[in-house]
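Here you get one chain, nothing else, as structure tokens; it is the form predicted on its own.
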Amino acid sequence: MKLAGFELRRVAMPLVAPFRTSFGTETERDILLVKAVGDGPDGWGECVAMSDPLYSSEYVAAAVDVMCRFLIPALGQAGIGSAVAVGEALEPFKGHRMSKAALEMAVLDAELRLEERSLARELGSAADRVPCGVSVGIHDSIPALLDAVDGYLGQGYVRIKLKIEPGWDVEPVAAVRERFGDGILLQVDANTAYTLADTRQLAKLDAFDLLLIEQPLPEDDILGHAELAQRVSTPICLDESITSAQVAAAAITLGATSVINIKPGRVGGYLEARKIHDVARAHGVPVWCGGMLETGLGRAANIALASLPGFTLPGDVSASSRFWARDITEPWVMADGRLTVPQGPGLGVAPLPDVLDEVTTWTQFVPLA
């Protein structure tokens, strides 16, 4: 495969309800699309950085710079023609794992419509279809709340999980146990709201037979989470923590996790996060497959990395409906609670071209030489 380069594309997404977590409450999304174009299929990245630092140090136009000024132009000097070749050609530049997650993904795709392969045989799928979990976020009161958790159970997702952060815990957890009962599987998300000094409050989620506290504390307190998890009975999962393979084998042999969350735009790619996977399932810790809003096309990935054998617990892997009234694909749509994974070559799907061009706000084609 020979690539020609990479065209940069922003688009605005108005979300269908506004989405509040510990760390800030989003309407749009302003999404980073890379597509892939050589001699062959063109291929399809989404970039998960969000609009401003405040999830990670990441942001969308920091991924466009990074990506114009250093990445392409060492993909273009190393003469890539793999996705492989991708991560290797990019490791010297610290950091920006969304960016190069993205560029990887492109590759990725493209090199696997070439080869008529479909991204989840390359994963390694074990699974036709996977059960979806759905991301609820902060609300103004416990009745806003109880109603939104109500429509999403009669929609059939089989897991909740609710953001929380300090003064809305303990009692929209209680709430959503006492209206719903013991049968839903129930988690909580923190987004590093915490600290160890807040074992006591967080101590007080015992009760209500949750799966997981995810990254209670901030992404570098390795140790305070071994800490905290010595103190609680819920077992602690890390998110912002787990940058990489070799970050997720030191949590888990300093028992700061019990279950890991993997966000491939997180530790720098789909290659990376399959090797999360078997480090985890090699100790014998459960995954799951976060989500970070993304469209069609992060979306399909992500339900392909879901349906790997080590992913025995539901994912933030909505349907599109879950945040999107109209989608740059077709959209995903469940049936009794999963998703069908996809089977085409490379991600299976593609944008819609009509619908692409009406959300696009920004296009730039970056050569590769």
Contents of the next structure:
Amino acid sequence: MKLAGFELRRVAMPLVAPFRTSFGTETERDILLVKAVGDGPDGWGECVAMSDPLYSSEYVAAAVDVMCRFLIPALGQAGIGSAVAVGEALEPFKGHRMSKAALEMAVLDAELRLEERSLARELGSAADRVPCGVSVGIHDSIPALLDAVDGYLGQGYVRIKLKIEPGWDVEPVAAVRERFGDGILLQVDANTAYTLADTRQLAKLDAFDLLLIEQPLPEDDILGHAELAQRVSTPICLDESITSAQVAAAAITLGATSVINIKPGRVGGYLEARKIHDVARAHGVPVWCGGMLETGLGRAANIALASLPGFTLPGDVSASSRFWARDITEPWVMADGRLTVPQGPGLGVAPLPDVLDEVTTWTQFVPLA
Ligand code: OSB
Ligand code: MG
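Same protein, different condition: the form predicted on its own was shown, now please give the form predicted together with 2-succinylbenzoate.
Shown next: the complete complex, the earlier chain at its head.
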């Protein structure tokens, strides 16, 4: 496979409803897509960076900059022809994992389409369908939250994740348990909003039989999570902190995490995501697939990843309708609380040209020197 370059494209996608977390409120997603163009089929990648560096240090405009200035020229220099070669060529550059992941995803898709193999099979898929969880934002009131959760349960979601922050934690969890009972799978995500000084407050969540508390403390505070894990009985699950298989192994060994949220973008790509799955599995640590409000492209790849055998908990893998009135691919539609793993070549889906053009705000073709 010989690559000619990458088409970078920014799309603006309005959310069906505002999505509030401890780090901000999203009403529209500004997403950077990359298309690998060469002598074979096009390949699509999606960069999960957000507009502002509030979830991680990465952000969309920086992703465009680092791709154009450093990453794509390095791929040209290396004369890469496979996704594995992408990771190797980009290794010298520190960080920027979401940008690296998007480029690797595009090349991987192109490579697999050429060889007529599915991403699911390539990664080691062990299931035809995956169960769907949903991430529910912070709401203005408890009744509004209960309405939202009621709606998602009605649609068939098999697991509810509540976003929490100081001042919105025990009360919403208690209200959801009281209204919907002990039978629903329930977990919370703090996106780093607490410190160890909040241990007593977080320990109050132990009364509600939660699957896990996701990333209560800052990204760098691995030891703090290990300490917290000693003091609360709810399992701690790291998201932001887990940036590689190496960090995952360290966090497991230190007792900082007993469950892991795997997000391919955050860790530099689907190949590194699979390594984390393998490391966790070897340690008997369950994993689940996180989400970053992806379009149908990233969603397709996440569904494939979530079908690996170590993904024993439902992920933030939801239907297109969770976030979009109109997705840029054929919509992902849930049946029976599950999504079907794509089996076509590569991602198994591609953007619908008309929809893609309508949401596009900017494009640039960056040739491989
Ligand atoms: O922490 O898991 C998170 C969305 C954006 C950034 C961070 C997170 C999230 C979510 C949504 O919780 C997950 C999804 O895409 O369904
Ligand atoms: Mg999270």
